[in-house]
Structures are given as structure tokens and as C-alpha cells.
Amino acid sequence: MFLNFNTAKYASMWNGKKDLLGMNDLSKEEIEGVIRYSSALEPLSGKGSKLGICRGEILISAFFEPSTRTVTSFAAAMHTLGGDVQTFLESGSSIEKGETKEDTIRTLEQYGDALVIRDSDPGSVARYASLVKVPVINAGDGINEHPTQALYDMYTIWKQFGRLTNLRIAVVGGLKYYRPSNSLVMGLGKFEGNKIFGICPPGLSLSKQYSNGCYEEMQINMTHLNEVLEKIKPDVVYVTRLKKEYMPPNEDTKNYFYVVDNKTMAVLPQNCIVMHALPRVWEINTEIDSDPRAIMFKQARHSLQVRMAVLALFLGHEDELKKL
């Protein structure tokens, strides 16, 4: 669908576009502006491959909160554009001597191309690139968003279908502190035909500032979620983790509990995927990991081509992505 199309009216789509905060800072043509050069770059990303596209740029790293997939995999994006990337560690910074956050997100931009940043404050990746002139590129904030998830989440999507259009998307869990599902369910509703059930428990609803017009919930007791996807019949399941560390401390889980296993397998249609951002923890039962439709780690695979494009984009080596 989106490999054919013209690419010289989008010329100028990224000129003057600094920073990817959040999925609102993306238009329909340019997500599919994303999808086309992520799979273009997909089989230039190897392993050892090392395209010269990135060449002597420089990506900072800072991450105020704990990432395995994210931090990796933009490091391993950036070095196999032909860049290189230095990781700020918050433990044994300044910051332990009393410096902001702000004075040092203003020294790192001394040392780099473009940022990319993950803070548990929702906001706060949106304050810092307001005090700095290089690309800043948002890993997470809180409980707000995760746009380069949210692009990847939908390549893997993309990959499967053919199309980001009239889909069924079933997003399960605890949704209200999860910032993948926010970003995923504004980034699918710029696309028509789409709707998104938001399945979760009484007290875990979607914000309503990601909610859209394709976007409707159904607060349930998830001891009957097996029965409601049944009836839903969706393309795709996207697993959410509850989100603890967000959550008030006196906080009673055990009435979220959740699963997707294998009798949930055998009530989904045949042709349907199972996804999760990652990391699970008891959500998604590893009994259901040899059924081909749960792509969760080939979804995660799907990260490296995406911030590949993502990072070459923001970096302004859109006529290098063109030529591929």
C-alpha cells in the first residue's frame, strides 16, 4: 500500500520538524512517510550491517528511567546508520551533586547531534526540547506517551495486514497508566475504517485526551475477557503490562488480574495477532509463545528498522532514504 507511493511530495514534509514528542507531532502521510523508509531499511539492518547514512552524528542517550528494548535498540539503530551514540547514566552524574535534570539535558546537547529521552514525568521530554536546539526525541514520559513504540507497534501491523485501515484492534489491560496504548490508539486513529476497543478494568480507563472517534471502551471484569474478545473478533490483541510502578502504592492489583493464554488463543480468529510492548510479566502466559500469531518479539524486532528511519528523518537524511 504505502511502498508505491510518490515519495517527491513528501520533499518537504520533515523541513523545520524538530523534535517527535508525541504522536500528535505526526500526520497520517507522515506515519506512512515512516512505514515506507522503515521497510526500506529493513533488510539493510542485519546484523553487521553499517549504512554511512548517520555518519559522524552523534546520538545522547539519557535515560531517567530503566529501559531494556528502547535504549538498545536506538543505540543499535544509530550504529547501523554509520553513527555513534554515548549513553548518559543518571547514576554517578551530577545529578547525585544536586544538578537539574534541565542544566543537564543542556550540557549533553553540547556533545551530541540529537537526544533521545526518558523521564518519569509526563511533560517533561516536551520541557527539555524547548531548551535545547538539537532533534529531541521522546522515549517516554510517564505516563503520557511513547510515539516511536506506538510508530513500530504499527509497522508490525503494517507488515502483517497490508494496511492500517479497517482494522479491529482490541487493546487489553490496564490501560490508564500505560503510554504505549495512548500513542497507539491516537497514532491508528488517523486512519479510516479503524476500531479500537479499549478492554480493562473498572478504574483503569484510557485517558480521554488519547480517546478518539474510532476508540470505545468496555470496562469489564477481566475474569470475562476471553468471552468479550470471542464476540469482539478482533485483527489484533495488544497485551498491556499493569503498570505498577505508577500506580498508588496501596494500590489492591489482584482485582486487575489478567491473562492471555491458550484458551484465549483458541477463541481468536485465525487470522488475528497477539502483541505486547514488553516487557510481560504474568499477562501473557509463554505457553502461548509457539503459536504463530504472537509476534510480540518479532514486533520487537520491528523497532530497529522504525528508529532507523525515525532518527535518519529528524536528523534531515531524508534524501539519503529516498534513494534506497
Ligand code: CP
Second form
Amino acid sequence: MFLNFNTAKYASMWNGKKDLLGMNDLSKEEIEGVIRYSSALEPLSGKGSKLGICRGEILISAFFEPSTRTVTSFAAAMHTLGGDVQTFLESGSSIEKGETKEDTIRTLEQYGDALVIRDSDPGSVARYASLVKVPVINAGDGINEHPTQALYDMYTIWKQFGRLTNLRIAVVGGLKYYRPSNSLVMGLGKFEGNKIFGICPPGLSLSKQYSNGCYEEMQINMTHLNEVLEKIKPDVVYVTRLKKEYMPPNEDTKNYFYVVDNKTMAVLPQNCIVMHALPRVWEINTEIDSDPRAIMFKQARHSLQVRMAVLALFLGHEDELKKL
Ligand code: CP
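Switch over from the form predicted on its own to the form predicted together with this ligand, please.
Below is the entire complex, every chain and molecule, led by the chain shown above.
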């Protein structure tokens, strides 16, 4: 008698999609769905909560780049859904013996039900996804995209304003190398009436492929940042980190300095929020942390319920989410 291996679970797509690789994978309605389910999960995602939605399933976490929030919140999200997590560490793995990342990913697929992958090479996560049958979530691929970051950024904005339309968003800093702003501009561009101002030093423009009709770029001397923000009157200031790790080693960064501090807060509207994907280095002064408009850590907290929603959807559990 032949064993009949059941591969049906690998057909656990969400709306015909196996993977979440970038914001173009999601329609406006699907983003709204993620936000709706995240909101339903929020009261159930407190520390100590445990749901049974992903019981018996294993998430494999493979990060070829450093991470604090993404790796930890995906693990916490999977545990809260009742599933398990296996973390792959490159250091000490057979990559040190010369095994390729492709063979590594194809091997990891054998042990889990979904993969969450970060890699420094743009497009690499899509390439890995094409090699495996299980869902793959892009946790950041070089200077390309970070879609789950954009989803929880959008959830944070929705929680604050009750809408994702007709907003004025200033995205500030080194946009050329910053993947969360690529994904955020793409995501917010799907919603009506938004105006996104990219405020960056010359040479650090948003790459054209992430731009859309909502986006207007203002290349400025960053010493004038506060004056520009005062004129724009944004609802959201989204601050980015200068990703030196992706910049040519000899690039002169002295003209790239910018900081959001108490002087910046003084020119912003009273209901304007300041966001940052974190980690921050020097671009947000800690002196603003006590201002209730600085919501970076509340934003980080939202990664939990949004990643729970994403994992449940891409593991084929939308019916369970509908019952929440
Ligand atoms: N925002 C973010 O992706 O943080 P980590 O790099 O710490 O995961």
C-alpha cells in the first residue's frame, strides 16, 4: 500500500496568492481586510493570550540580515496564534560550509508550514518563494520592500485617524535606500485623496518604481526641514533612518543629516503624529519621546496583531478570522 501524502495544506493561499512579497500583491480591499482582522485580533494579542488558529503549524524564520522587531514580532504573533516557530541562524549553519541560500531555503521548507525571510539582496525573497510550495512572507529584501512594515504603519495611521484616505503624509530622510517608505508609499497610493510628500536631500530620492500619483518629492537642504514641514501641515511625519549599510562606503553623508526634535514638534499641527519604523539612530531626538504625538513605540506594538493577521491569512485561516 502506498502512503498518500497530503499536500493539500500547501494550497492554503489567500485569494489565490501563495506569498506576500510586496505591496503590489495586495489590492486596496485586501489591505482593508488585513486592517479589519488586525483590529479584531488586537484585544486578543495581549501578552499571555493564546489562540488556536495556527495550532500544529510551524513558522520558519530565516533572517540573513539583523532584526529586532520583525523577527521577534513574527515569532510572538505565531505563538499567540497557537503555532510554533523555528528560527534559522545563518551563523553556525551549513552556509558556512558553502551551501547556497537557495538550497538552505528548499531544506527549511521541509520542516515548516510557512517561511518568513529577510535578505539584503533586492528581489531575493521572491526568488526563494518561487523555489518552495509553502507561503513566504517578505520581511525585507534589501532596498526593495518591507510589506508587513507598511501594513502595520497603515494600521497605526488608521487607528489614529479612523481612515486611510485624504491624509497628508510627509516621508522624511534617506528615501533611496529605505524599504519601509517604498512599501508605505505604494500602500497609501491605493487610497483616495492622499498626498505624500517625500522630503529628502538631493541624491536620496525615492526610486521611481515605488512612486505614484499621490507622491510629490521635495529635495531640500535638510537644515530647512522644519520650515518645510510647517508649510506642508502634515497629518503624519514618517521619519526614516539613513541606511548607511546600503550606501557606497565612500559616500559623503555630511549633507544628509536631519533630525526631528522639540523644535520640529513646535511647528507641527497639534493632531500630527510622528512615526518611525525603528531602529532610530540620530534622526529622532529622544527629547520628543514624551510628546504624545511621537507614537513610534505604539506603532511597533501594532506589528503584533498585523503580523498575526498576515500569518493567519497566508496559512489559509481566513474563515477563523471571520469568526472573531
Ligand atoms: N522595523 C524593522 O524592520 O525593524 P527590525 O529591523 O529591527 O526588524
